[in-house]
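There is one chain below, alone, in structure tokens, taken in the form predicted on its own.
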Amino acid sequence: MRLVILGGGGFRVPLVYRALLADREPGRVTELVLYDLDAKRLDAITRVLHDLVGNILDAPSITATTDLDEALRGADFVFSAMRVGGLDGRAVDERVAADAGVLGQETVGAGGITYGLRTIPVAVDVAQRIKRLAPDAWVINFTNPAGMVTEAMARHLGNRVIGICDSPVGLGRRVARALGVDLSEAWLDYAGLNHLGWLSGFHVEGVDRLPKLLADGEKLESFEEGKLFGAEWLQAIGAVPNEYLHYYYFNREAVAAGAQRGAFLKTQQERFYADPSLESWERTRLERESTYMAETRDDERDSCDLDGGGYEQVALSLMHAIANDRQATLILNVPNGSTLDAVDGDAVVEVPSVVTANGARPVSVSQIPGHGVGLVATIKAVERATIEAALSGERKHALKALALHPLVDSVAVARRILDTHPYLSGEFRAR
């Protein structure tokens, strides 16, 4: 099986390859193709991958290329992990938003919108090329903002593009650990949009174990989300939110913390790419994981969460379910259908989905908590205005997306961001 990774020079690619090396399932990946615009980054990551192989004789072959069409031809699966504008772009997203007095996180708020504006045209071009050069390929999208990009690509690829994120499975893993159960034995009643979802139930052998956890304040604050939000707040809303909801529930504190992770990661990764090796990659990865959302915590991240987010395992499970027609249930970004009442059927949502050779189909879940319905509907409207702006180049849609976002909430601030962001095309700036 031929797997193509777009953004093949990206720092987290070795996590994917390590999972492929450990995979012994039928229909495993035998050929890995890395595509990236930056040949030096490709060389660095390829060196780390070869170090990972060690004495494994049947390791997937590795090919690196800067030719997108060459990479896509013959693909069975395409893993989209692009970062349009690189970490320079992310750092600018955060800085421009911070200068305007609002949150600049790369998927939440102004940062997510400006990131989407420059990413969606590229993602759509990629989707059109895949449709032409590899029409039978399945696309697994991890390019941020994941839900927004997946919805834009789905206009061309239909159900053959599926979005993934490691946040829901990470949440499930931590709740399972707090409850002392095996995550593989649980069914997660989770619903929302990418980086905007809630765990409303945690079912083991037909029994919802979440109410018992919510009633135990000490146990509730034993894992990351409990520490982030506090037992009192989780008990008040009767659910455990995705960690990214911290930016909504504690927006003032998040803005005041002023963390600009893009600049940190840029400096950190420049050191790695200047002198790449498996040892330096591992050291850099551990530092990256330990500082994840550090501005939201008062203590160090739990050591159990330093092995990586797990998105590579979600991707592998998804590929096997499709390639081997082996049913699996995974939390994915897929078209809503009639699953959630808060958005229409074409809206890409993040919910448990049954995967077979025919793709992913959302299953019935609890509806979004009442207090979050309006927020989800608003963010979906923002996502669609961003897609419209990115594809049309019209300022009015970009202005609408920014101004309507509850973490921007100001037409004047939206105008300032559009007019001062150096990475946005000139069409979005005031004449």
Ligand code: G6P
Contents of the next structure:
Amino acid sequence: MRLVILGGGGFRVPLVYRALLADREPGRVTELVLYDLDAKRLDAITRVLHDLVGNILDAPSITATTDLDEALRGADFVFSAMRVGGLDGRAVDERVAADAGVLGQETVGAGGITYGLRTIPVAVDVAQRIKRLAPDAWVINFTNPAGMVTEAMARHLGNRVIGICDSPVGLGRRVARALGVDLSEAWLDYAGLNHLGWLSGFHVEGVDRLPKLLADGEKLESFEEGKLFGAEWLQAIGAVPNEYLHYYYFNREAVAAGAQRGAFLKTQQERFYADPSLESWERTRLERESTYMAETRDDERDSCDLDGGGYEQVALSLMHAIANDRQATLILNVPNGSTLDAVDGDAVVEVPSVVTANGARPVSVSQIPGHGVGLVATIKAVERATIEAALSGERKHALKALALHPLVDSVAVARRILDTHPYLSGEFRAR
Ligand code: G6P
Ligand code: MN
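Return the form predicted together with this ligand of this protein as a structure block, the form predicted on its own having already been given.
Okay, now the whole complex, with that chain kicking things off.
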């Protein structure tokens, strides 16, 4: 079984490899291929992976390459985990948005759109190459903004591309812990788009446990989402939102907090890549996890939220379900079909999906909470305009994408972002 990671020099790759090393199931990965543009980053990560192996004898082999086509040939699974423009690009997205007075988060608001404009052409090129060189491969997309990137890739790869995110399962895990139940026993009634979803029910043995949790303010505020939104707000909306909804429900405060995550990570990561080792990777990872969304929190993150085990576990379960035809239900980014009324059938949505050897199919869930329907429809329109802009290079689509986003409060602001962003294609600027 050959797994290829695009963005193989990325910082979170050792999490994936650690999960592969622990995997004893049939159909496990035997060959890992890391592809990256940057040979130095590949060297650094390869070094950490070798340290992780220790004295395990049957560890998956590791090869690294800067040749994309060579990497893709013969792939069974492809993880796409790229960051086009690097952390420098992320920092610039944040700064340009902040200078215009709006949110520049990497997936939400203006920052997500400028990041999407930069990423989609690359992701589509990758999708076309996979279709040509590894037509039977399954593609698991982690590349953000994951919803729109998965949708753009799906135009070429159909159901062979599946988007994943660790935030819904993280939310599920925290709710399970608050209720004192085992997550594997629960059915999560979760629906939305990537980084824009709500948990409307948490069923254990046929009983929805969420209403009781919502009624218990103290328990609600014992875990991350409860602290983030406050029990009163969760009770008012009758659901637990994905943590990224914080940027909508508390937009003014988020903009005022002026987080510079990109700039912070850029410095932090440069330090690691200059002198890589397993020990400094561990330290850097812990610092990265404990400062995640720090601007939204008064106190420290729960220690159980720092462990990882999110996205690499979802990816591994997904791979096994496909490779071994062992049915699993996971919250994934897949084409909607007739699942959610808020968007059309081709729209990629984030919902519980049943995975078998034939891929992932969404299952029936509750609809999005009433107050969120308009928002989801609007954000899907924004994602589509971003895709059109990225593929056509036309300013009018990029302007629509930015100006229609509810967190960009004026067409003038959208124009300003297009005219001042140093990383955007010149075609997007006013003539
Ligand atoms: C979560 C999200 C990912 C995102 C990451 C950012 O895991 O689900 O989509 O990439 O956070 O973390 P970072 O440390 O880069 O801010
Ligand atoms: Mn995510």
